[in-house]
Structures are given as structure tokens and as C-alpha cells.
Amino acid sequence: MSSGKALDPSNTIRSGNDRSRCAVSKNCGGCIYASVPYAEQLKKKEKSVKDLLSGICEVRPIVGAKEPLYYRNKVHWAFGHLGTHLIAGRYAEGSHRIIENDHCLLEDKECAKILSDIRELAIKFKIRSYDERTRQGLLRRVLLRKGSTTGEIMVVLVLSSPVLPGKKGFIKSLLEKHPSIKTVLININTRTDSMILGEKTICEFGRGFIYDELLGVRFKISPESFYQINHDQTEKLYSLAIDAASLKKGEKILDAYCGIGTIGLCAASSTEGILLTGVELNRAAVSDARENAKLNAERTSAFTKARFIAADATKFMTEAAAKNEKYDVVFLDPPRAGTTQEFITACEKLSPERIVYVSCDPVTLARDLKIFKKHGYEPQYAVPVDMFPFTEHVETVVQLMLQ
């Protein structure tokens, strides 16, 4: 296991929006635009979306980040050894080579400090890192999640065994240094693939989850929850999606690929009397979505009426169409592969007046919009949102109307 050079913070940041000098960016590969001024990054991303959606719909100006650095509220480091030296950091792109960098320009500063302190505590308590080749050792990774609004932090120690030497002292020392840590968990991962978390998680301190808020709606975040890593840009993304939905009092909305219910619940909170149905394949996420609805039930009756169903989105849509169910608005936020032909065909049968497509891949978005158009839904406009500054990724919100 090899490492990259530790980063000297004095050489990392320039003033203004072009603070993007990172000494390990070439080795790390996490920031493809590390040397590109932020204004230029936005131009590149906006142009790429415009090129892909040319002839499909209007593309409005990209929504950039007010602060494009230190935005990642989910951070994880891998642990290994270089000789007798314990090392920790991110894997270099496409490899399992650890790049040590205590001053990553994308990671939340407090989380990065906690990870650095965990490394020092691991040395102090003589905790051996896991060796992927020999399958010996204990500490594989550490995952941190932070509620950007609440300030609450979750620490997940990913181990090859549930037995952590000096566990009580280790956790006590960590909490004394960082009182913002509200829960500490041990995840046991005995897998041989690249999955970060194993199947079993044990809560050692706190309630096992943290809270955060988006657009005034409170969410419970567990270790496995899908939750966007850039809080401020997520609020902009969801606000654009809700605006595109043009919701009216008492409408029925469907949130497909709903995860823990973030888009649907934020939409339901924006307009009186909304009847929300969320659909998600991951049962743990559906459980979280139901709890999130209960958590916010005192704020509006929409949350008490919300229902979340564990099902494949395409299968649910097809069955709903066969039953002649009706929805006024459909939100869909599919994975990078986009949605399916069957999902789009079912939309035509369900005949929602408006569809809001939130995409994390403009290539599959362009493909799907052309199919939607053949099924009677005209894309009105698209808005790119820079969710992940200094990377090549871009999210896009599209409004479609039934013709």
C-alpha cells in the first residue's frame, strides 16, 4: 500500500474564486478541474449540457456555488501501512493507492480534522490497519457524515472484526476532542470487494444516526442513507425542482427513486394539501423516508398523508398505469443510468400534467428526454446545477409538460 505526499496547506489556496491549487491533485484524481478557475469550470459544464441538449430544450445558465470549496459533508478515508507507518487518506482514482492529504479542498474542514485525529488515536492505541492482500489487521476505513444545518457529526469505524482494542478509551478520547460527534458506530466489513460498508453495524455511542435539514424539512441520516454531499447546492437543486413542478393545493405527486424522501418531502412542505407517494427499491431508505415523514408530521398534514413504498420504480409505475391511477406531478431522480423505456411508457398512461426530471448524468438525460418527447412530454427547459465543484459532474433539472 503506497501513499501520496502530504499536502502543505500554505500552498493550497489562492484568493477569490480561484482557490484551487492542490499539491496532490494529479496523484489523487478526485478533482479533475483542480487547476481550472471556478468561473471557467462553470462555463465548461454549462456548455457540455447545452451541447447534449441541443435541439431538445432551452438550457438556462448554470447555478454555481457561492462557496465551491470544503463542501463535502460525507467524507471517508481508507487506512493502510507504508512500512511501519500508519497512513490514511483517499484512494487515488481507479486504484487502492492511498493519497495522504489532511487539507483536501473539497472535504468539510471539521470532518478532515476529526479523521486526522482518528489516525493519531489509532497510532496511540496501536490499532493495526487492514491489509487487503493478507486480509490481516483491523481498521479498514472511517466514514464521517455531517449535518450541515445541525452541525451533528457521525463517525463510522469500518473494521474487519467487531473487537476494537481499547474501544472505550478510544471513543472517550475522540469525543473529548470533538463534542460535535453525536454518534459513533462500528461497521464490520469482511468483504473482499470495494464496498465501503459491510452488512452489520453496531452503535457504540449516541442514537446511531444524525439529523440535518433541507429547505426547513428535517431528515434522519443513517450510515447507509443516500443524502447529497453538498448541502447548499442541494437546496438550490430542490428549489429549482419544486419551482418546475408548479404545485397547486391538493395535488397528487409521485416521487420516483425517492431515497430517504428528500425531494418529495421538501415539495410536500411547499404547498398545502399535497398528497405524496414515494417509491424506492432500497428498503432501508424507505424505512428512513417513513420516519422522516413522521419526524416532520407536526409541521403540515402533508407529511401525515405521505406514503412510501419499497418497490422498483419501473414496476410500480407499470402497475399503477394498469390500475388507471393518476398523479398530477411526477418527480424522478434516477441513478446515472437514467430511467427505463417502460417507466416512460407508464408515465404516458398515467398522464401527469408535469414531470420534473432531476439528472446526475446529462448523457442519459438527453437520451431519456428524446423518449419522453415521443410519448407526449415536451421538455420546456433545463437548469444545470454545479453540485460538485472541481469535478466533472453536473446535475440538471428539467421541466416536462404533457402536450
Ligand code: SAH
Contents of the next structure:
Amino acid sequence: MSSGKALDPSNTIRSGNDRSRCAVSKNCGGCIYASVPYAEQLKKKEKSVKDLLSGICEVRPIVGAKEPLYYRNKVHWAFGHLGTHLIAGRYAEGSHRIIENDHCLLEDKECAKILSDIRELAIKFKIRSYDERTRQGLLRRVLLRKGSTTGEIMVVLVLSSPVLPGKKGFIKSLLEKHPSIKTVLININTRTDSMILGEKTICEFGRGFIYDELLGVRFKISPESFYQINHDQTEKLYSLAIDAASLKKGEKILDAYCGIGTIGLCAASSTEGILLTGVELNRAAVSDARENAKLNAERTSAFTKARFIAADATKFMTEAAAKNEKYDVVFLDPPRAGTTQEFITACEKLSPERIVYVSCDPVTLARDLKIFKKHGYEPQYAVPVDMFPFTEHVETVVQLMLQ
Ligand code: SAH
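Output the structure of the form predicted in complex with this ligand; the preceding block shows the form predicted alone.
Starting with the chain above, the whole complex follows.
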């Protein structure tokens, strides 16, 4: 985290002390809990999980953030213009209206400073911002990612065409100001939808990716990789998931919906001789996961016994059940839609002793836990984790045991 000591949890974005005051929260709309003291936000989130899981299992106290501000390690600003003046900032919630705000209380401070310097440089180098209506102009967005442990920063300039006038001087000036920038890429986005990145990315400086660490395990992060945006809370979430798995030496584990392999590889590093299989739909993430296993291979034998498969998690599970494969523990971390009835049926056939469900939506979690119960898995306890302070989102870890 970029800022020092922990905030008093009674602070709010709009009505706390000077450090926790946001001038634009009303126009921006990104923080639904802008005027709610942090302690109260936690209570609200805990209650919503308790209500949804009532009658299903015990819900333990929510794990809040020590520092609820400046947690976003992935920050992107849109570029546009007001008359002839170049502007840059977040889009207001649900619109493409740019809100200029160099002091967003959720964005990593160093990233926000780099972005405001990029805006100054764009003005100095006379780079035209892109106009979504006329489809004229060049600079659409800038995406920054920061490795919270390593301090490495990636800058992705999203352009409507590959030709950036004064490119060398622009990048040189930026690097001189901010030596923590380890790589600069240009992404060409000619799309008309609201996707941030287009298909083609060219590396202009550095290795094209950054490293970060979670629980002592190193991860390669590419511009497109899914990577949790709140580093400190992610470590707490994963530690809870690993605790819930009660791993023993040499066990066989499955990480379903594994992204770049973060949960599985952290779990594998926690216990000797773990045999890890990860399954994930996104091919780029699977290739990152394989590299991440190699990258950490010297640390423990577990990583050399990791395999990652690009497939639909349900299809993989159904085939594994048909082949009578055995797993001691299954982790699943599906998107907000939750998992499928078929995934759960296949779990029953594979009969791992323990299942750890990491959920980003308590509504679909409650639905899936009820189905797990019918298939012989009893939820033991749930722990909500506040990954996104000031927003309404809440993650939850649940331990399930085969009855
Ligand atoms: N466990 C990872 C990623 C969680 S996000 C982490 O903590 O970083 C959910 C992941 O599920 C995404 O990477 C997404 O690409 C993947 N996914 C979505 N649908 C899927 C499916 N049907 N089968 C497998 N993976 C899927």
C-alpha cells in the first residue's frame, strides 16, 4: 500500500478528516459507500452475507482492510477533451463522462501521480485525445498496474493507431520522472465498445510485464492478466482459503477457475509435496499460470508438479469424474455467476474430502451451497473479506466437508 498508517475506521470519504475527503464523489459515483464510515460499511457487508447464508452455515466476522483507501493497484484513466483542452480521469459510473480527479481515494497514489504526469506530457507533446463520437484523435486511455510488493509499474498507452508522434521523447520523459516504471506498452484499440484494451499490444520499453508477489510466491502480470486489485486483502483472502483447505503433505489439489494460478500456487507453496492441477477458460491466463509455476519452481517441489489446463471448469470436472480421477481438495473461485449444477454433481463423483469455495457474489454462493448440501457437502463456516472498500462488493471463503 502506498500510504502509511492505518485510518481510523470511522473515517468516510466525504466526511472524515482532510486526508479522507473526496471532492467529486457525487459526480463520480464510483463509491457507493462514499459517505458511510468504514466500520459501518463492514457491518453492512457482514450482515448481507449473514442474511444470505442464514440457515446454511456459520458466518464468521468480516475481515476488513487495515488501510481502506488507496488500495487499487490497477488504475486506468480515459482521455478526452473539453473544448480544445485535453482532460483525463475516470469515467463517471455508468457513463463516458470524464471526471478529472488527481486525488481519487481508492487509486494507488503513485499510479495517480504518473497518470496526471502523462496528461501533462500529452499536452506538452501535443498528442490528441480520441473522440468517441467522431472516432478522430489518438490517445484513448492509459492503464497502469503496480506490483504492490515489488513496486514495479506497467504503463499501457491505449491508442487508436500505432503511430505516436514524439514517442521516444515522450517515453524518455516519463521514465526520467518515474523510475519505478519497468515497462511501457502501446495497445491499439480500434473497437467501438467500452473494452479498455484492443487486440494488439506492442512493448516499447522493458519486458512487457511486471512481477508481483502474493504470500511469498512470485507472479508475472501481463496487461491482460486477471489479477486481484487489492494486494493486502488478497493475501488475507488466500490465507483463509488455504487454512480452510487443511492441506496435508503430498495431497492432490484442484484449483478451478484458477486465473493465473494464484490460489493453487500459494496453496502449493504452503505445504510440502502438493500435486496441483489448475483449470481455467482463458488461454492467456493459463499460459501465465504455467510460467508462474516454472518461475517459482526452485522454491518447492510442488511447483514442478503443477499442471494447468485450458478448459471450461464444468467440462473438465465432468471428464475427470468419468475417468475416476482423485483429488483431496477442490478450490473453486468462479466469476459472479457462480458455478454450475454439473460442476457440483461432478464434485460428488470425484468426492474430495474438502472443498473451498471462494466467492465474489454471496447471492450465487448461497444458491450453490444449497446444491452442494444436496450432494453430500456440508458448509462448515464462511468468512466474508472486504476486498473493495467503499464499494458494495464482498468476497466470501467457505469451507465444505464431505459428509
Ligand atoms: N482464482 C483467480 C481468478 C478468479 S476470477 C484469482 O484469484 O485471481 C474467475 C476466473 O474464472 C477468471 O480467470 C475467468 O477467466 C475464469 N472463468 C470464467 N468462466 C470459466 C469457466 N467456465 N471455466 C473455467 N474458468 C472460467
